[in-house]
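Here's a solo chain for you in structure tokens, the form predicted on its own.
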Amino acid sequence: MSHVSFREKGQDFEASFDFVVVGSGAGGAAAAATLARAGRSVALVEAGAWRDPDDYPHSAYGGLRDLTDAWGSQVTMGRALWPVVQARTVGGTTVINSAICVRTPSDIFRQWEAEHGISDLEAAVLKKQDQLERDLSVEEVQPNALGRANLLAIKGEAALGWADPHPMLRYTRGCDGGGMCLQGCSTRKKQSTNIVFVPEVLRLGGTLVTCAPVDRVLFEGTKAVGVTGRFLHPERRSKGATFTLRATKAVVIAASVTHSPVILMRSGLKLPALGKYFRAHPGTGVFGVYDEPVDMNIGATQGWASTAFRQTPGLKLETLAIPPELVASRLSGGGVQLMERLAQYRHITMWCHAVRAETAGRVTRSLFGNPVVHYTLDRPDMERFRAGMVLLARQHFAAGARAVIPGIAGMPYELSPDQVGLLDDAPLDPQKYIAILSHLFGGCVMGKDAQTSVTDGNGRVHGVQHLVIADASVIPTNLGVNPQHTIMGLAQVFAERLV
């Protein structure tokens, strides 16, 4: 058991292992656990710091500072500057997501086979997902953890007669509805990878290297033999010593949809599809205003969701409780007017949509070597985006809201029930909306054709040896559901096939 963290200049670190796994989020930690269980020596390398749950911040500001990549400042380069949400800490984005577990839909495997020539994953991934649900204590959200915001969403869904057979399942063990998912669960109820898989890797003799952003993969000819980079201080952001981690069996990259392709670019790989076919779930929220207090931060951050509209028009709907400082950033106005609007905080709750967008973007690297995401929703996806807002507004009113706050530039601040039809003609310009990109896909997509993909169906990079990608960057299509279960299932299948 070993944990190596920041080292000052002059204290270079070198070591050799069977496998080096870059990234400790859903993909990396799941892959590392599989390799360690097989008795292999594993180094798990994480760009961020180890944050003990006792030290998780209570505020959104602290979460951005301590747990996200570059304070959450990365935005899309395109028509609208929409934030790209990712973590940078041991456990990756599993630390700051809402722990929603959705099995990979069967139609996705059929799509991968028809469009990308990948034909032998379904049975293996679903078997791994069975085990993952046991390992990560997957449970349905219990009534005591729902809170009024989620109960109102259930009421609205029932009133509208939406047919959705899928209950909300989450990677939690006895969630008590503390409402702190976005800042990290300090009670350890959320079974993020830093709670389950990373400690298991350490118990099995693995090594965790933190504050260690990987610069590039090392090659001998066409064979990957390790990684190298410089330690980075988690507070000062100053560079420290060099680290070199050699892999005798394989290097597994699971550094995220934005970072994995850029690591390969910095390593000199020039694959035709590298960085291409970036996709995401762009989404936004609609606030409902209720006469009685809702107190959305009491209860599970996300305790209700619907996949009833996954195919048509291509949406996932869900509750999302955000803290007061983030609510203030979404309400228009300033000064006294903003404070008056924020005074409604206890009476409002936000429900959001995630668009199963077909728009494809790309990931490149800047002059400084950092990821740059180029992405602008096309008109069909903006029509889906608008349709999602209409559904959310109707759901709020069906649940008893007296008004909704759509947050669309150029439209009224509030809409009453008899004004909901105005949303049907809401603008289709992405700049008019406050939105984010979550659930990222692509950049190192898998496929049979090396001209249109980066890896094969086992995550192995075309044209090189001993280099595997094991995160959401291999996913070649938009899933339309939360991707963590798919990422972990794929990563464990890839790792098992390596062994």
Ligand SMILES: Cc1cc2nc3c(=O)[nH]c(=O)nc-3n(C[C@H](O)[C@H](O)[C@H](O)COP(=O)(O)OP(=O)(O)OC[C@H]3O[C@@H](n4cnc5c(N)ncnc54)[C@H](O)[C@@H]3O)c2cc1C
Given for the second form:
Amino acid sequence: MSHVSFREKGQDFEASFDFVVVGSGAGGAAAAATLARAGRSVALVEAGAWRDPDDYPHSAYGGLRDLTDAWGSQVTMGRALWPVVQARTVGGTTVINSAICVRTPSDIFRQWEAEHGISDLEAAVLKKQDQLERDLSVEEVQPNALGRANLLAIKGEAALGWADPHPMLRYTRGCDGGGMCLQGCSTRKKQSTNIVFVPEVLRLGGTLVTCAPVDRVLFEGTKAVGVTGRFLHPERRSKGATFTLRATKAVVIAASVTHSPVILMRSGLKLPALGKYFRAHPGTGVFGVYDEPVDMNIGATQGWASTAFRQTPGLKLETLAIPPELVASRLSGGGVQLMERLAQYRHITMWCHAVRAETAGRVTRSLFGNPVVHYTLDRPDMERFRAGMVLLARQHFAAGARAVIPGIAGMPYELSPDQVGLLDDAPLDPQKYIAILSHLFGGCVMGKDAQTSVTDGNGRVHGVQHLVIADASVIPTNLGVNPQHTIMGLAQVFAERLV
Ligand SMILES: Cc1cc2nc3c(=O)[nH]c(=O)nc-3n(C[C@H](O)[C@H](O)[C@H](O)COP(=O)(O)OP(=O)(O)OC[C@H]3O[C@@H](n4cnc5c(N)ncnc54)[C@H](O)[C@@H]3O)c2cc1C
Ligand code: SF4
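Target state, the form predicted in complex with the ligand; input state, the form predicted on its own:
In what comes next, the whole complex appears, and the chain from above leads the way.
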């Protein structure tokens, strides 16, 4: 077992392995575990630092500083600057996500086959998802972890008669509703990849290289033979020694939707589809204001969800407990008015949507070599976005809310039940909404045609050898459900096919 971390200039690190896997999030760690289980020597290279759960931050600001990519500053370049949230730490975005586990819907495999010529994945991915559910102790949210916010959502759903067979499964072991998923689960109940797969890779003899942002892939002719970069100090943010990790069998890139395409660009690959077909599930929240205290931060961060609207209008609904500093940023006003609004804190709860947006954007490389995300929701997607807000508002009222706070510029701060119809005519301009992108897809999409895809259906990059992509960037469509299970399933299938 070995862990190589930041090294000062002059202490260059070089080593050789069967496989070098770049990125320790959902895709990378899952792929590395498959390779290590097959007895192969593996280096797992991670740009971020190892964080012990005891040292996870306890505030939203600390989470941005210690756990997120670019201090949370990545935003879409387009009509609105919406944050693109991803993590940069061992475990990747699984450390800061809500651990919701949803199997890949079968219509997605049919869509991949019809539109992208990718067959032969469904049975293999579903088999991996069976095992992943055991490895990551997937469980239903238990009654003691629900909290009042999730119970109210269930009440609203029942009152509206939404039929949703979707059980709320999460990668947790005994979650008791501490409500800190987004800042990292310091009680280790969330089974993020830093808790499960990374330690397993180390136990099986793998090497973890941290604080090590890969600059580029090394090639001999058209064969990938390793990666190189320079260590980066996690606090000083200064550069250290260089590292060169050779791979005798293959390099696996799983550095996320924004970073994987840019690593390939920095490596000199010129594929026509590289960086294209970026997609996301942009989402926003609607606050409900209740007479009784709700205390949304008691209970699972996201303990209720509905896929009833996945096909029409095309979105997913979820509860989402956010920390007080983020709530405060949504309550407008000043002086006495702001203090009165803040005093409502215990009576407010947020439910959100994730829109199954069709809009395609693009990832490019800045002058400094960093990812830039170009993305503006088109009108049909903005209509879905607005329809989701209407559903959330109606659900709050069905659950007994006395008002909702929609957070739309130019609209009243609060809407009472008889004003909910105003939302039907809410603006379709992205600038009027506070939204984020947390489920990302594309940039290195898989497909049959090298003009419109970057990899084949096994994640192998077209036109070169020994180079595989194994993260959300290969996914050529949106999913309409939370993506971690699909990403891990694909990554493990690709890894298994490599060995
Ligand atoms: C707030 C939030 C909540 C979410 N909740 C859920 C949920 O409940 N359920 C669900 O299914 N999905 C959820 N998601 C989405 C899910 O977490 C991601 O889709 C998934 O983790 C993406 O996997 P990935 O392997 O593509 O990338 P990541 O998990 O982001 O991993 C990429 C890794 O690569 C590293 N890296 C980047 N560049 C380099 C480089 N140059 N060199 C070395 N390493 C590099 C990064 O530091 C990171 O560790 C959520 C996302 C967010 C932001
Ligand atoms: S809700 Fe709390 S206990 Fe449960 S997984 Fe999230 S952070 Fe951990």
